[in-house]
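Shown next as structure tokens: one chain only, the form predicted alone.
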Amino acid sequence: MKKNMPVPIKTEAVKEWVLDKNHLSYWLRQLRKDFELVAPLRERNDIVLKRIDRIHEIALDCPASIPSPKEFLFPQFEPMLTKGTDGISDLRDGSKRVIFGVRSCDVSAVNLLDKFYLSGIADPYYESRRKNTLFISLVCNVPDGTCFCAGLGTGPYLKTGYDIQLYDLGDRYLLQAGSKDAERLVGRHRFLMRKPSKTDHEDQYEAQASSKAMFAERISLEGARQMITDGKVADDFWQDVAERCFECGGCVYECPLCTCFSVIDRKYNAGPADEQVERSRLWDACMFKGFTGMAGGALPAEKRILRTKRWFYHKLIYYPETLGAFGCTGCGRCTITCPGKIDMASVVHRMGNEYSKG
């Protein structure tokens, strides 16, 4: 280690800790005791983020691009209320959850996922989830060929706006606790703890410089957002990309700030004393055709084009305009996902090639 290595800066609001890796499992299996405990874990030649019932077969090795956990928030099916001859039963989640394994990205979305639900008038079911879950995040230390959210300050690591996150310093975690709950948390189990030493923070140091060192991808929306405003971007260009589109909405059920929804109304045990109606919302998307029809059948966005447009406009001017931030944490699930090639990155880097000299 070299000596007067230079620290990250630390505000007085973070709690800080350092937790052996050979302690995890046992901190995980302590937590589970009071909370639904979610992580990443190998199925099936995949990753998926689930609730666990054994601790050993959590992926601390899995890649950056993980399902989203805004699923444990916003779920892709969420029956709310059912109506029946007893009256109206509310059915919003109030179970109390430990979310683990989560990257900052995700972190940053979910906390601009809390200003879209709970400014203003707040959504009751997003509400209950939010205030009942807490997430455990790991910084990156080896982000995805097709992460850039170094660019968007959303990772790979984040200065404020979680609750615990973790530091793979490689035999230890170094454990900063964001909010009050998270230090209560942490306080049940302090005896398996011990305050960070200067080492432990040099080896921090070591480790964030290196995760953004290894970004491959540096993505400026901001100038993508000029560009637009500038009115530099000319229907053809967005004619070409929704050529591109098959409308498979991948990119939107991907994505973990696309927040579209329905809502349906279904009967069951149809009878004259005994019919139930079940009040059920899900995940929609704004790149289909049908998400806007009217009555009467009209398609106020028919075209392919108009979808497109709405979809890149509401990431990179209406979210910025509307919560103060992109519509986009940099994750790069829709580059995974499009088979088209015309995911965030490659379209704003396209943007810039066109237009950035005009």
Second form
Amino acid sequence: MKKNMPVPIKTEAVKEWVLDKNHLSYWLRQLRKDFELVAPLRERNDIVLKRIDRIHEIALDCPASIPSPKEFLFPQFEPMLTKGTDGISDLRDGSKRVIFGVRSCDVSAVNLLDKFYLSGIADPYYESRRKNTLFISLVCNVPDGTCFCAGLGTGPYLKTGYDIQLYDLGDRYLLQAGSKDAERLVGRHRFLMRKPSKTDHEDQYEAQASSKAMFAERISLEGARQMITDGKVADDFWQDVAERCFECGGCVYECPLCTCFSVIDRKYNAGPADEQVERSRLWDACMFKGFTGMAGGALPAEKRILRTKRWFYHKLIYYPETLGAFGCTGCGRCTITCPGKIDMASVVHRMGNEYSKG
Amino acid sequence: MEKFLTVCPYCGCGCGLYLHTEGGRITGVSPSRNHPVNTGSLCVKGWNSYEFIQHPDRLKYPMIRERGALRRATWKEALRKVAGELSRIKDSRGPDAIGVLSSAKCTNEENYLMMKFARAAIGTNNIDHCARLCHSSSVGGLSAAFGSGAMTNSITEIKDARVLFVIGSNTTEQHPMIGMHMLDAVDRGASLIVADPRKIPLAGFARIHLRHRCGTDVALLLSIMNVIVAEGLVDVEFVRRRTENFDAFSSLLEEYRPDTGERITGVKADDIKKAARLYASEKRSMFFYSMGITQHVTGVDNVKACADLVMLAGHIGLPMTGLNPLRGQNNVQGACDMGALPDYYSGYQAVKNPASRRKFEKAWRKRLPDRPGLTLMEMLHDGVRAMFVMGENPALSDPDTTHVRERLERLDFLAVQDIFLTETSEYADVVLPAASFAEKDGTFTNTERRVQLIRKAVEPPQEARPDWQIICNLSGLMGAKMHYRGTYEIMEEIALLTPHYGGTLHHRLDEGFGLQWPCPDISHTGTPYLHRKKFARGLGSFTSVGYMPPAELPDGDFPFLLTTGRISFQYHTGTMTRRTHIIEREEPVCLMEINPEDAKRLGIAERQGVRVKSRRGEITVTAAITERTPEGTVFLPFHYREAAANILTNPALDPAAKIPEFKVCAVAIEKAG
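Other form of same protein, the form predicted together with the partner chain, not the form predicted alone:
In what comes next, the whole complex appears, and the chain from above leads the way.
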């Protein structure tokens, strides 16, 4: 599974500090002066990731947020440009954001999104948001029943590939900076921090061990990949899966690694004099038959089985081939959202039950 | 990024979702993870419910028709015109010459104000809304049987049920989040009985699929009950303690032995017996129905038969049981509760009852008319000279639309208040721009009676206003001043006058995911299931009547039976879904489902154009050949203006509920061109 680890961004020794929990809100308040601060917030009976106005309302003991933080880099609906009588104006978002309190699995996902959107010809809309966003992730010590990052190396803590990573050590945080930007950011408030001692590292080790021990699910994506590539998984299996599909697109919308979008143009202000066209993009999903529809009306993937099966093939086979890691970080969001219970964990689980015996 | 917890504007499930905004613009939605209905899921419409909100087609300013065309007007001008015209017609022809259509898409507060406007400002009981077209038979049938016509149990109970009996509801496609709970129950070992002429997706999970002929529901249900009685599966204790009128009913049942049932419905007698045994012998049995039961000339009879079956087996008044009509619109339950009906004030307090009339007269300080008003279909087919239509589109949604359009054309005055220009607004003299669900506060009541807050996330486009403010403005101009500082004040008035909603004040609803009525007072925590220990009317009554065939059956000239309904990717008249890129791309054309055998006989190929003709009109659609629909029957969705199924449908009405028979009419089919 080691080959699935995100590519290391830095090579030198990890920069580490210790931050007293009493100073966390002061630190965040300082950060908020220069950034929009986004964090999980207890909103009535749910936890949502949104802009924080009152720091004490941040809920760090929360389960996975729905949807994933990808919406801050690649929103569900994003205006791209407008064309009016006075030319084209670019609507790219370049707001500076700190996203605090996300999980390691989501940071792992962002690393893969970066590979997808930024290598080769970079996607300018993603790029603009990405370079202005900094993630402060928390080593996960409250996994959901649906989480399975532990077996994938995408969590519960990261060795590389994070901006700033926090370990909860009871009364204090061990804070690791994984990038130059992150170091600079922490450096501005060095007076709040101290260097870690031996005890801190012992507690860190304990935190790592205990968070790993808390996972209920063990899902082997590698096992599933092999069963598929060995040709063990028959189409009957996928047909059963497809029959439970509600075609809601939720698996794709919730997935921190799904990247598909559609582009639409809309004409505002009718009348020839002040016509304005706005181009936007919005989340799309391979679960829809129209997604691969052709201009003449032909629908190559009209049968549902072709679409559900493809989603799993993409995550389990094409992703490792093209980006070097599974298209799944074990965040468990599809398990939460899928009305038909044909999410990654359930399907892989069932595949194991049916095909891995003997 | 900001996120606002609100309620989905599509079906009656009432899923909790967050609207996301950035810089005053909607940028997406996400499901509420802990909401009892959707628990972190949404259907495709919910996931894409953000897109139409800021569509450029939104109505942005009032418009007045001049020389045949609509022109921009100021609010002052438009409101004066509406108030002036309505007052003129009221003075010259009497208030009953005016009809008002309220909206199952608007909030409880707005529906309440609309019925107050009709009754107190105009002075007529001619107020109705689209519940007439979907569940008026439930209201009528269940009032007779139980004394109250709403879903008896809760959505969260479904997953723990042992038997689910679903008749006339394509649940996984039309109430997807309820369908999700049903699949959950099946996964946990529950047995599913589906009764539907079409092979709907849910049938794939059923232990028994009863494919009865369209319109033979009464015969099917009576023969199931016949088996229950014959095999001694009746819950005798329940029938004795809690019901009346069993003797007359049981003699009716004798005529419907399973073989008789088989002859009428086409379902094997054996399957009828199996379904009866399965449903009656398990205690945690829930019964669900929807439009397949209600939209018939025998709609009320169908509902009564469902109620009798539930009582016969004693499956009511407990968790994981009950009779559960699934409501189609986000707030159709609320619009009924609020009295947007010609014969009831809010809380089903009858207009005919002098005591309730006096109560509302006192509260509103106005004399109120004492005669029940006209229903939606009656307004459109005779009677009124002027109409005020809020958030409805009868020119596409009602049966025999050719006739409906003629009637709209002939009205002296028509005002339409909506978020988009609709087919109905083509006939409007004044069009008023309203705010969408994302641009106002208020409450929706979902199918399980859950009263939930919706929250404003963005400003309405340009000059558009929330419906409740428009009604207040108009009412003031017509001499009945309404003044509320916010929708919470309207709810306070509703709570005072409506026993069921006595405790559903906004500050209480704000705390969690709403309250299920009856919620009579400020400390009450809501009612998850109804008819515990006692029915609303005291004793439950067996009220079934015998089987009657549909009003128009196939014959030599029109040999096919047409049944209509919704598909999962479009919604009603499409004003919202057809402006949603992803959804419209999925189902852009009107497809007619036809059985392969029929297609072969007529020489129709897949995706070929066909002409469908009924006694009332004809449309051209595209054929989709599928086993889903039985031989001799074709299915059409009613969403498409370019191929409006309701040009064909039969306006024959249930005599009591006045619901038209959308589910059965006779058509002829031929290849187009």
